[in-house]
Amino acid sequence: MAEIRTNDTRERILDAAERLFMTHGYEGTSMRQITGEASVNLAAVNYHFGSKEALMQEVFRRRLDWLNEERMRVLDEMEAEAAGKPLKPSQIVDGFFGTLLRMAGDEKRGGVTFLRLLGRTLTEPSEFIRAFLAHEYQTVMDRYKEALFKALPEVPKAEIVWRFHFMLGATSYAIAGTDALRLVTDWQIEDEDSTDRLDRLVPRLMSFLLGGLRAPLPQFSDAAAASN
């Protein structure tokens, strides 16, 4: 029974921290807020995690472990079916980004809360979080990068890396939960097209990402090329 209570306390702290980090960001969230939200004392947080930084890492690790395993499982399955042939770019994009976006519909995996926390963190990361996420993603990123190189042999590798970088940025911004459409413009959109409609955001974003990946190669001037 004591072990069950300990696990329950640990998960309650993680759930509370996840919600607060999503709402206020890492820097804007205090340990006092976390203990209040989780209905525990500071000693309990220190016992399970030791520090706010370690707590933040564990908030991500419990979701990213599954996400990375699922991305690898999907890629392994697609490559096995392809039997050595290159995958379609659309398959690779869906395997990496689609797997992430589908987490929004799975509350056991963090749902919308974690998706928006990840988006917010990627758009305004602290240095230690940037290093932590880079380490967590390294193996998966390398595998998907190699799949893209194989799928798009006519595209320079540097261009693929840049486009993947842009795709990560677009995805991070889209899932962060900021209503930029109303913040930076007077454009009006209907309620059914609001940023809360993830069922519409996902196909829109996936279409945009694939379009960017397949866009014509940029043309550099001789002067620009000579400086590179």
Given for the second form:
There are 2 protein chains.
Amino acid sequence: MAEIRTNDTRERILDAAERLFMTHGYEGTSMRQITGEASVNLAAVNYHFGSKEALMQEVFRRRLDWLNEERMRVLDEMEAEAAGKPLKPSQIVDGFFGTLLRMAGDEKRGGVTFLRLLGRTLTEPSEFIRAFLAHEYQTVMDRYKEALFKALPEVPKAEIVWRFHFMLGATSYAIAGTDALRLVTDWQIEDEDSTDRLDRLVPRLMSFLLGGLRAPLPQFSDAAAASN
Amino acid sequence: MAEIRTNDTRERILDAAERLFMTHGYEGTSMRQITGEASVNLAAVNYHFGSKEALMQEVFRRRLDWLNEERMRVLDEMEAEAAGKPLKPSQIVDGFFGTLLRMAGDEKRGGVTFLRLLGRTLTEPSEFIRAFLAHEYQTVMDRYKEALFKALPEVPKAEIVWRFHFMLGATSYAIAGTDALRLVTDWQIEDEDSTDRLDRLVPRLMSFLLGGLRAPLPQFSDAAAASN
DNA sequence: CTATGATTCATACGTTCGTTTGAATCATAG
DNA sequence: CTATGATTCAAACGAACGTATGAATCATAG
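The form predicted in complex with the DNA is what I need now, so please give it after the form predicted on its own.
Let's see the whole complex now, leading with the same chain.
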């Protein structure tokens, strides 16, 4: 009696929408595709969620609520243990991006499907979902940036914010494109099966992110003010 | 005599489509929006391009043809000067990503609009545009990867391919989200106006990419949690 | 000038979209 | 059992979609 058909209509719709939005995007997915895949009546989406937009928000909300709480919990824990001293950058990066990436292995939390949806959505600035994501992320993002400021006091804050941005991009893309865009991965990634590839993605990406975060500061061609 | 057909209608359509696809995505943009913005008749798109899909491909082709030729030219030049010796990683990264980023300042080549469109499209794996991009990119991508293999002989090739992938992501995202996603940039990017911001994005991103590319190799054993 | 092909135009086609409706069915409490 | 509210259902709505058509207009060669 572990996990038998507890799927009610709501969850079947959410699962189908998550998968279809990931594959075809929000605009590219129709309600009839969603209700068809979920084997529910067309009107069920509007009955349970109100609209397609509200469905999209709920798809994100049920995953992001857990993710951001977990990120907060991890950061609280690390800061409590550090007792006021700055955290190591690797700890902070792992708390934010590692927590995200480890969702990929947790099918109960959406697995790779949700991560890819999130990755592609972050570059799709449709107004309503952007506002929603910004609101969901605001608090946890600020906490992690503050932690980075404290961990890297010698780096100008603006630089840290930019590098956080770059790290988000590398991560989104690494997830969204793991097998979507074959541009890069088609060859010379020889003998790793897909679970192996996912397991190894985390340390690979972590190394890259930390290398970028701690890179030498850029030299601007014109000597301008770069205050902290 | 080479007749210069200014073909105002074609270019007005391409410009409008580029801008609208960037803002609302392919599926989220209608033909009527495009022809409305371009101030041309609705039927003009199908007359000049054949279909909406063909229009999308032409939007990319007119920019990518130049970009990839330029990337090839730059790489040829650097390799000729090196006379068989490996290039520096910074040269290679600048040839590929720097050439891309410098398009942002060249309004004649699409400027930031096209770069944002490219950035968001790379995470939108709709079948027809993905196949098209993969084909457009294949040759130049392979050349640059070979150059990196030669420049970093001590790094496993699979590692380099992954890091190329991560660099692409950070770059796409940096462009696509420069003012789209305010998640990160909303605060603490104080007094830089937008041209300043763009000028400084290049060295900032370059430092980050090179730091990531040359980061210590990841440890796959479970003795992880490496130190700062 | 007229003739001819290229382009633009208004209009309409058939389809699919998100949403709504009111009746049918289900679950459960009294 | 009946009553009641929640849910599911088939069907339809108007709007918007990409595309097609044939006439009108334009540019240019003879």
